[in-house]
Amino acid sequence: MTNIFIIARKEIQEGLRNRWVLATTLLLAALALTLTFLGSAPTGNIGASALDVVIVSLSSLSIFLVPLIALLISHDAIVGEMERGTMLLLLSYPVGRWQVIAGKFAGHLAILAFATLLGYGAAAVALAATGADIDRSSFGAFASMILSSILLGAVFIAIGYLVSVLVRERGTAGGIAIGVWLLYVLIYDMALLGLLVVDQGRIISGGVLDALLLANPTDAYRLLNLSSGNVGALSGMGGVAENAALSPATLVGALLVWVAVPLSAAALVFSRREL
């Protein structure tokens, strides 16, 4: 555990030196505040809580932005150090390769969690400062959205590590990372929507649809945050949630599996890779 903590601290310090923490926090805060003040305007017309509108806006933003940030900070975590020659120096110390993966993951996740908590938290603070009425259920949904956004980031950090250990050049890792982002954030859902339109309910049953939704971590995140209560009515995801028999526990479990599988695979591949 000591080695993991030391490596995690090293990643956080490098993130501070490279201004990753500051840049990510400012970006998320700026976008969150913009969506808060621009998106809360119609609440009087639709009878929804201002915070519910913010949850819908920030969840939609997170689906695009959080995976991209996670992949950008993780895709060269291993291959980058191998190109610079610093990985050989790191492994000359009494540290296991799995500890390198675990430590880097903890450090990058801490950076993303800090930026998300501070950036999105600024939106809630700003909304409360305006005197908006925030009930307990909306606050709970907002807290759940922040935590699940961090979990979504963890998924794509783990995927970024798997990419990083499978390639030999940083440029290749960067290209694959962008491809992964496009696949899960844009292409997958467009293909799924086209498939459902063509199928017209003949082959794809509710169980198959559930499996297809769980096969994409961004869909699991979307259902978790945009399918219940007032938020579901605002986002238009309520109907999808009714047809998908997926509980919040199942969706959280799916996201945890999406973290564990690529991270374990990355550790296994790295343990067998020649430097």
Given for the second form:
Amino acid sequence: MTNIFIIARKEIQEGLRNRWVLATTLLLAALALTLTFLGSAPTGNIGASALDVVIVSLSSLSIFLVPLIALLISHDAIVGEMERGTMLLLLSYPVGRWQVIAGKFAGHLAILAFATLLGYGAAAVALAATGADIDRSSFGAFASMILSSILLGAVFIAIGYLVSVLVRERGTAGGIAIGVWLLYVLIYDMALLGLLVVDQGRIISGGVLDALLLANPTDAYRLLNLSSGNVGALSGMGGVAENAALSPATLVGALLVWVAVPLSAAALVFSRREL
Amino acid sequence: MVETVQVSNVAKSYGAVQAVREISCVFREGETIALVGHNGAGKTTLIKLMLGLVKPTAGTVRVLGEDPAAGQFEARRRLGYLPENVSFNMALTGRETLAFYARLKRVPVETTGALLERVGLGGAADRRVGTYSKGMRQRLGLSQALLGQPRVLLLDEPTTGLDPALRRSFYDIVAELRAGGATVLLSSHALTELEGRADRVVIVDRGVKIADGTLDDLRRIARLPTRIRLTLAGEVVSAADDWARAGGWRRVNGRQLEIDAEPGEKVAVLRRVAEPGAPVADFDVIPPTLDELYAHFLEARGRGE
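Next up, the form predicted together with its partner chain, please; the one we just looked at was the form predicted alone.
Let us now look at the entire complex, which starts with that chain.
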């Protein structure tokens, strides 16, 4: 346990030193604030809570941005240290290889959580400061949006590690990471949509659709944030959500599995790898 | 003496490449061992086997009573390792880097300041490692290897990039550790530098140990000639001719002669050189260097195949 903490601490220290933390936080805060003020202008007074609007636009943004940031931090984590030669020394210390993975994961997740919390939190605070009318349920939805964004980040950090332990060169890891991002964020949904249109409901039942939605962590995230209550009506995801029999608990569970499986696979591959 | 490292019948192959074919050796407390061999002879693989970073294909390795690849970490706390071309994260300072490694070894972080002073990094401790020169990085590498009074030190090409002054202070540190009962394994190309510093020399070539013993042992086995060089007194050029004719002597210049004396005839040659009335102003006895010994053993193996 101590070793995990020591390694996580060093990752955070490095993140602070090479400005990763600063850059990520500023980026998320800038985008969140922009969306908050630009996005709330056109709604006027049509009854939608200002914060709900922000949730819809921010979670749409998160689907693109959070996996990208997570993969950027994580794809280099193992293969980069191998290539620079620092991993050899680290593994000669009394540290288990799974502890190296777990420690890096904890550190990177802390960096991402900090940036998300601060960046998106700034949007909520700014909105509250302008005196917008916000009810309590919207605040709850906003908090769960932040937490699930962090969870989405955790998924892609874990996937990034798996990529990082499987390849021999940093360049390869970078290429695969971009591929993973394109697949889950853009291609998968387009392909799924095309499939549904072609199929016209003949073969693909609700159950299959649920499985297909859970098979992509970004879809699980989307359903979790864009389908509940007022937000669902706003985002147009309510329709999908009504047909899909997926409770928030199932979706969170799916995301947790999406963290656990790649992370354990990464630890397993890493422990077998010869230096 | 207590055996700290036992390597028995170890082989290691990476796919089709046999990095280590068959090596057995035992290192004891208070010994300084020079591990000598070409690039790719299997030195680094042997060190990685002792660290447990790779598992042997055959044979067993035990370090401080543990199998290093088994995932037990008690032994690793008493182990210092300096990799060849050591590198660190560029963003952190020397002090932060050393503190990180100290925490992993459960060594009090307060002691790292003294260690940095000892390797001559006291002034640069709070600068980022990215600004360090190669020699400074090597010193930082050495300081992390010295954390927690290691019982076994595995140093892979430790003095590359160190200037002569630092090289000397490095060997002073090694001597101190040896006096404290540590086993120090130095792998190196710079053989002449190890002379007088290593108790034992292990020569490996293409994954096989081809020689193992003290320098004197190896000299005896190799039976390499000792070079004796003498300077003649005055301007007795004719005397030089006499000597040269007497057998074996080569002229170096007008006043200097040289002979390669076999171990058996060395004493006889020296007697002649030192006898009363011999026109000799000065003479030097140059035993075969580690470089020559190394070349000899490699050639012997080449012929044996």
